[in-house]
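To begin, one chain is listed below as structure tokens, in the form predicted on its own.
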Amino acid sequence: MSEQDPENKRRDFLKSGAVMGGFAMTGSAAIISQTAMAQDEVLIPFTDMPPDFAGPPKTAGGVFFQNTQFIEDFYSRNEDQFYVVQHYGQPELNTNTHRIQVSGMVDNPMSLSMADIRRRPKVEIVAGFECGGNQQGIYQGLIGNALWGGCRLRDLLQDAGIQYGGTEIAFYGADRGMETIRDTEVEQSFGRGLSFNEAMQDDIILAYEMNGEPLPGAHGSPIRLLVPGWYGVTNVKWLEQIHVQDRRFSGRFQARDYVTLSRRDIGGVERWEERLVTKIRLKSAITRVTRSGNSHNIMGFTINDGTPLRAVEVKIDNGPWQRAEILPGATRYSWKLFSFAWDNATPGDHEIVSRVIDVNGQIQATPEELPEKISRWENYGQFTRTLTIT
């Protein structure tokens, strides 16, 4: 295959239809035209948001989030839209020499080069996810949606031959930092673990491509774990080791951090419970309102763990819930972008809010319905926006 300019390759990818992870993807060009603002569209500013709001500049080792008012594509651009969170900085790995070790309770320990990984059957899946700390204070900017390409984790683990009693799969990145544990300073790698049953799901991949391009450095080059339907912290970047063991993985970013502390009724007893941040909770958010002539349009996104959705609804002021349109082309694990035609919008101040309902009848919670919690993780409550129509 001849080399192609990356931007031309990306444009060709966005125009094409594809089948990703067993889910048909159609009409991607239509998706782009529906989410990009038309020439005659005017952005209506939110009054709950500073007019000059902007996220931090994108720097190696830093945090980056997008201004969700300007979601233009179904796919978040690698370079300036898909969010980035890095806990131990951004290691620079050599794709030609990097190896992934498969160790522990396996019959066939492995040391795989990227060439070995690329020789394995390639699968592609669209998956969107957000940071476990995404929230309204940054207007839901820690989020993104992309097409990921790589090899299926389950097949690799089967080839390694997990031994009896191997119940936990630990994933370690090449990013490292110093931690103080009981007054002792030690170096630790970023790591997360999945149970055997979780890791053997057929939609989990070791990703080396993002939106038709080699995985960028900020997103884990040359290879990362991709667990669709889970919060971003699970998707270990700069992957260097997969270790099978007989006990639960415990580390800062699974046992001591990214843990939701909330009050729950447990068998009739009120208790403070610590719960791992794992699968994405049912969520929607309004991100943009525009005017074209005398017409107004409301747009936003929904995201969850892959459970099919029944409806997305929008409420204006104290009016009834009204059904929004989920834009075409969404797949099981992608974000779902939605649109609502706001007819006869009256001048003055308004409150607007969205909610999403899945096929099981679960409804996105209001802030009042959320469990009492202390930690900043899992902010999935309905997100009310305010604006003024002139």
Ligand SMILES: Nc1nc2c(c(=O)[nH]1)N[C@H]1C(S)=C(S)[C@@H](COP(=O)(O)O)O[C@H]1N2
Given for the second form:
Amino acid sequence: MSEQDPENKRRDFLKSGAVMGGFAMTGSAAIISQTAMAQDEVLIPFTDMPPDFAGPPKTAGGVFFQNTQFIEDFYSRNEDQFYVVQHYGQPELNTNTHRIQVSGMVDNPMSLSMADIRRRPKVEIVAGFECGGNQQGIYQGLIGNALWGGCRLRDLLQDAGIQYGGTEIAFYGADRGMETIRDTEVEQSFGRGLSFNEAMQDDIILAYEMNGEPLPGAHGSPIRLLVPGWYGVTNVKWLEQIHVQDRRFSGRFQARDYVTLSRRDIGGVERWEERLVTKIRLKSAITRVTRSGNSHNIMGFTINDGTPLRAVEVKIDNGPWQRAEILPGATRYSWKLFSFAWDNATPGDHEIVSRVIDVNGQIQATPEELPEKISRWENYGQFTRTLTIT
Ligand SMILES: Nc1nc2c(c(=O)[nH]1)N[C@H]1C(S)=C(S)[C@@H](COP(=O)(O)O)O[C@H]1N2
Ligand SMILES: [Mo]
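Moving from the form predicted on its own, what structure would you give for the form predicted together with this ligand?
Full complex below, order starting with the chain above.
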């Protein structure tokens, strides 16, 4: 698979105006009317999915994923749709007394209350993300899309005055656990690092609102990091400290867990390589098939790192790739829901699959094209679904 360099990213951003022009923001009512099931619409069960498939109930401290078959809304509901992953349980923080410390190589160390944070200019951004461990076995349920509100990280770092040589920004959550590291048990906080250049992107926020509500406990109340276009692990919840340093941050969830081991062509040399889980890889999946009268409709999502898309396509059995329609609401960093009118679906068993193509011509890989991989991260291959039309 081709990789993207920063030059390309800049070009994408310039192109994005033209390519994404058709996906302008519209009111959420319009979005829902296109994706919610109509009165006479019936769900066609997938034969690759148990009919009673259900994820675990949402519990404090537990993992939760959504049943993607029921994705109807562009915005995932906070209460029972947006997935949850928490590695050290769910801390309960007091919004009124919580403080965020900015420390390390800064001229102006800070200790900010939530009131201080809310006084800063508010930025809103639509962003979808998935866990790096999202996969076909759970029908891609570790995913969600929301409208986030918060303050810009870059401006905060500028106010803190990063000193010469401060090249790494470490982010710590308030959740802690014991880890055995080289035979020694030590207490660790959940943490992630961004390089200075990564952290200064202007779309990164410290989010205290999710879909217009205060950030819920499971999603990091009162405040979390949100790095649009990156896998979920980057978005440190229950944020309590931002530390500027001159060495790479190498905590468990940065440098040991959430590392993909795969065999790749590295400039003509085949190597088994370990890579950090960072930007979301180009992916789409079919999530739902419905029938209304004699016509069938296929729905799904795409997710990626924000590179504009050229097309989403659907293939039925051994037929040609056909273009699907991207539904309204899509923004650069949101997931993109798509819909495909399946005309003349014939009775019998069928295999259906989707693929997404970005403006650089990168095509979502088939499972065979994926690099050989030994780790459960980054499952972005094309996902074939099966069903029976009666
Ligand atoms: N403090 C903290 N932040 C965290 C985590 C965590 O365990 N602790 N889990 C990460 C992982 S692995 C994912 S996938 C996302 C999930 O975010 P969500 O629960 O809001 O969907 O949060 C990330 N941020
Ligand atoms: Mo994750």
